[in-house]
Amino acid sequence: MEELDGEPAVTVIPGVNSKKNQMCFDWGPGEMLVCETSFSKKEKSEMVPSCPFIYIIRKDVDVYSQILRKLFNESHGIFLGLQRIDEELTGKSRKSQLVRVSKNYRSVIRACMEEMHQVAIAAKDPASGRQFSSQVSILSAMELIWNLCEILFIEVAPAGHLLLHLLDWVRLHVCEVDSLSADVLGSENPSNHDSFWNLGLGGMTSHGWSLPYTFATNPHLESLLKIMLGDEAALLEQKELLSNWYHFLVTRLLYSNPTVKPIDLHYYAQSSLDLFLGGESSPEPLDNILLAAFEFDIHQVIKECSIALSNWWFVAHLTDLLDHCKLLQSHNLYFGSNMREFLLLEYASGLFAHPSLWQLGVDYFDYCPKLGRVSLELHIERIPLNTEQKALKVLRICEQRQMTEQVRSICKILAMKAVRNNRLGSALSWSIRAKDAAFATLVSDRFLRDYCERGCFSDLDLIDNLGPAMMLSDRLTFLGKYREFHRMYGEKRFADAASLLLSLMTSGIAPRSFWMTLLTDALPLLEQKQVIFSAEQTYELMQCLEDLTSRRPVRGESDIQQLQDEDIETTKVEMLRLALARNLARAIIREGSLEGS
């Protein structure tokens, strides 16, 4: 039956009392938001005082620590690399490759360590220098716990070779064999040094160790040959020179089994770990994963690491190459997932808290076949476009995948935005690519109001190439034929222009509001000298004229400025009929002229 898990840790928050008043949160997707209400937890209580504070709570916080992100980084390329491996390849081909995998991950950790331990030893405040040292010691354990899964499940070294690669395990971890081996070997006279003997019998899994006839007297020799004849007891007996039950693990296999089998590990495993300990204290929770390794159980290993270390970046990865080992097909989830999508989930949900960071997340979600689209649909739209070069980012991940949706929404803010700082053009720009009729129709009303109050058009490059992208409104379409009209007149084609204005005007397309500033661009076509409106079309347009002044909304008592703008609006009336009259005697006489010759 499965392990039931265990209460969770709890965070005390400083500054809040839990206890007496009620607690409000609201959780976001790599964070939480805490604070305290108003209301005690007693059932008859009077509003008080309470923490005026709002406190972040963040899940993963090793996200932020500068030597960790080169881990989140680095291994990142070994994680793209590691799902291109050819599923065709088999045997000791694949294996070959997975184990290479294996080993560039653990170089990864252990060059983060490296580095963390420079800076711990560099830190000049003594509280950095132990957060420093204790980040070493986890990436420390990480490293040993990925060693040993290295060498039991991808490696699968068969019995005999198998105590070889325990042995290096053993000796690439144990640093203080080393250090007291340079010590002795180092003085002038070793055999008379004062730990000597420790290191005969300390360091036997770490060196070779050779015995002259002359020490046949020694007191330490009767030790040291009982435990190369596999004497438990009397290993048992120096325990203290071995730096951890692990340690008097390897040590005892060497002397007592050396072609221990893979499965009598567990067995040799846990009474070592009992014999180190002896009752006098209770296993870490490192040890606990090293012993699940040891009995074979994977989702008992991943299991405690989920557990034990401060984020998700060993599980997701570990649990990621072993998949791949084919040693996790038969674990499904009871919610639609397997564990390794589960894990690799929840290291790029941690991912995407970082504003940098999220960069990479985006791959790992990509890799997640059954709920990676959607979680990323899901985060993609919680980051926050500060900047316009971050939002092209998001926009080109977002279109690379087809996620129209998605798309679509970051244009519409982007262009919101560019409202807002009275950037037409760009506002323009993202309403047609993000293909919404309605912020176009809103964009091209500004450009529009912006003509009238000023007499020109701005980002005269946009409107001009607009193309087929004017068809997403009516009044966009508008937009550009009225700036094609303008171009016309410029351009002295005087006859189509005057066409285009009127085809405006009679199509509907053009609005209303709009139809005195179209019939005030007709004048100095009216006026030209050569007649450049027919008879017909000028009919069209007082028909317009008249539409318009017949459905003008009867106004109260006005201000100065409303009767200075009536006034104005009459007199260009008035100019207009008379400029339309003149124009229309002209086109008769003009066509009558035509038809009679």
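Numbering follows the first chain given and starts at 1. As the structure is a computational prediction, the values presented were derived from the model and not from experiment. Think of the rigid core as the biggest set of C-alphas that the two forms share within 1.5 Å after superposition. What changes on going to the form predicted together with its partner chain:
- Pro126 shows a C-alpha shift of 2 Å or greater between the two forms [criterion: core-superposed Cα displacement of 2 Å].
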Given for the second form:
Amino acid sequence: MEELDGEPAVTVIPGVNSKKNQMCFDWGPGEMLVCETSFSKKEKSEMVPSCPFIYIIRKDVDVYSQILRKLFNESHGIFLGLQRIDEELTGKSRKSQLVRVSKNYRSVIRACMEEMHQVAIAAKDPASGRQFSSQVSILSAMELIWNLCEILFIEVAPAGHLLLHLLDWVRLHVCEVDSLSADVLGSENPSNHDSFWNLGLGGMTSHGWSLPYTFATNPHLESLLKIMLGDEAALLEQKELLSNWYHFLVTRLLYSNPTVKPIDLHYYAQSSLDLFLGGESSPEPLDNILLAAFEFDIHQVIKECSIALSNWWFVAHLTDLLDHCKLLQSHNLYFGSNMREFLLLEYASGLFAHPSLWQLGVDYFDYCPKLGRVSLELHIERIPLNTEQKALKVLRICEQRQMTEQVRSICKILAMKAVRNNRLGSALSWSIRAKDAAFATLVSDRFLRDYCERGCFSDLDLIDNLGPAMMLSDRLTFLGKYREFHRMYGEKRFADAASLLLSLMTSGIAPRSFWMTLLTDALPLLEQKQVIFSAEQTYELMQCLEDLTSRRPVRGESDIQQLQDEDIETTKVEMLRLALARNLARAIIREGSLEGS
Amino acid sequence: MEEIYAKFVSQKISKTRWRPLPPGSLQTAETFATGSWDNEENYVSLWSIGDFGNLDSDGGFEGDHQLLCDIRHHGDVMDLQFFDQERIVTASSTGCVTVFLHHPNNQTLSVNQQWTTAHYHAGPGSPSYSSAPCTGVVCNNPEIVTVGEDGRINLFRADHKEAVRTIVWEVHFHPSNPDHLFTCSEDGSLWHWDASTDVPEKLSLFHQGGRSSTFLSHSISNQANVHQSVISSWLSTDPAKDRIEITSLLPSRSLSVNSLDILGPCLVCGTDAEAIYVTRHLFS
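Now that we've seen the form predicted alone, could you pull up the form predicted together with its partner chain?
What follows is the entire complex, opening with the chain shown before.
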């Protein structure tokens, strides 16, 4: 457990001169930003070059430890299974399911402990070996607490069974006894072995009456019989064989009150703690937590664990499980959500601070009914998206939960990135997926501009297969239809192409700036041997041309380039007028002589 | 379908591939490679399910998969393929294509060859150079084809430094069809679609999932007696007539299964819940 009143460790940040300049900092979800300010500590402000970097400082080793990651991932699966347990189940079957879930959590903690223990032993440098060992003891304490909570709150064992469970609990955590047994039972004459008698005392709690012993006069025998009759003082004399006060507690209960009731436990617990410590030392955080558990004060247990442990994993999962056992009254915090939800939110937010484990956090937010959704909305937009594959995963998460705002926002970001990288087809698909009309217009404009510059379209397969998505924005519809015009022309469906071209202008979906291009596209149709545009259509085209030219800006002072451009423009207009006039003539003649076909 | 072994490996697995067996070999699959993604440090790892000294009653191997060796990989492993027995090609989110070489004598992996600017939006010559993720890689000794978010297809030769050819295109692949199909999906499910005609009772179910990758069993597709009715069962529009038995292979469903590979009776898959699942008895 963390020392609450120890000196905090000093971390030196390279490059930052805290003696000269004041530093500023700000907290993030899992880390801190630090940089130098330009405010000097001395009175006179000297022009000292300050460090130009902003540092990100992380303390939380837990989230980054490789082995603890397995804990997070495996427990995530157990958490999900618990949420999906049929709410209809009641009574015994529900209780046994909940106990099974609790045991699953505990076995995951134990697996983690084992692995970390192996790493601790194999560690090459002693400092990291010590660090791993301290992690092992933290995990061991966590499992100890969880196990006790399981017995008292989930299993809810009645008097009689309660002690049996407590015996198992102590046995699991007192390995010393097991290694002693092996020594003693292996020797020639067990009763002559020194450890035999010591074992008799400590081992009584785990082996019960199964150890054979002789009735020879023996000072040890007297102590043994006293203990068996419930003499606490005699038991206390053998203190060094009992590893801690709860071992003492359970041993004591075994001989003095084996049918202890759950509600009476805390009397024995408190006095055992006091007797065992004997006024020499004060209780540690772990002791207080266990005491609170014996007092059935769940809130106190959770509160103390939250303070003592350095991340939210333990309290979040334990509280959630206890909530499923219907043990927590709605303990309202000032922003209105209950304790279970608060802890899950904290835990999940911590996961989102990790580059990889954010995916687990999503499921935790899902099961926070009040603030989960809004928290998820805030967090999911901030996940960095460096590949399309990751973006698609995030999008799928949002779409599954009908988070349309976030979908739109993410697609916009990706569309913008694509435009910057000149991947227009990609940008267009993203804007369509985002249903973002404004962006679709922007991208369509780019396409059209590209076409004007290069004379051909990119990403034809996308534009050709837009389907109903074409309706998203006028500009996009125009792009699709314009491309259709080119296709029709390519397939020599001239009459259809001509009508389409004309309708693009008359319907108003073609931007003014593009009309010149469209009219120029009409030229080859006007110059064909057969008459394609009818007289009526030709009148309309002429109208469009006049509309366009009448809005010309007044010629003022212009430079050479502008003059040249205007010359080209004038020539084009002249050519168009000529072609239109000729076509009109031919059309009138044809319609007049062929019944207007 | 017998036991499936799970192991949590502290990295999200993006791709898993069995090491190909030498042609004509009678061994079963023993080694597979994995690539991770979304970590600050990603790894390409080699795992073994080979002999640990324990044989079960059928003479098969017991125990779960063990790590042989690994090597750091810059960027997410977007795709991974075995080039040959000793070499692995990976596609990275940094736009880099790498060939790793496995040294069996001292069980290490090393970088054999690398094309760091295989995929990019703005080229290495331009001031605003930006790389593009390489999304797929396929090999056929000695050629490697890669495709990326920049829309390029590159053709590399294993011994050449530069890309042999670059094409700008967009590609979609569709697998062909024998009688056993395995799919893994974004919603965390792993399905075995069994269209073999010798199974008496079959249910027809159509699984609806997110993006999925489909994969086909190598050994079965090489059987000489793949006959007409097998092919038609996949394409059949009448669900009542040709039945497909669909089995879920994973015990519980959590996060996305990103990748799966099959060699003979062995299947391996990797998930975003940082777990690798292996089974050696697919068809028992």
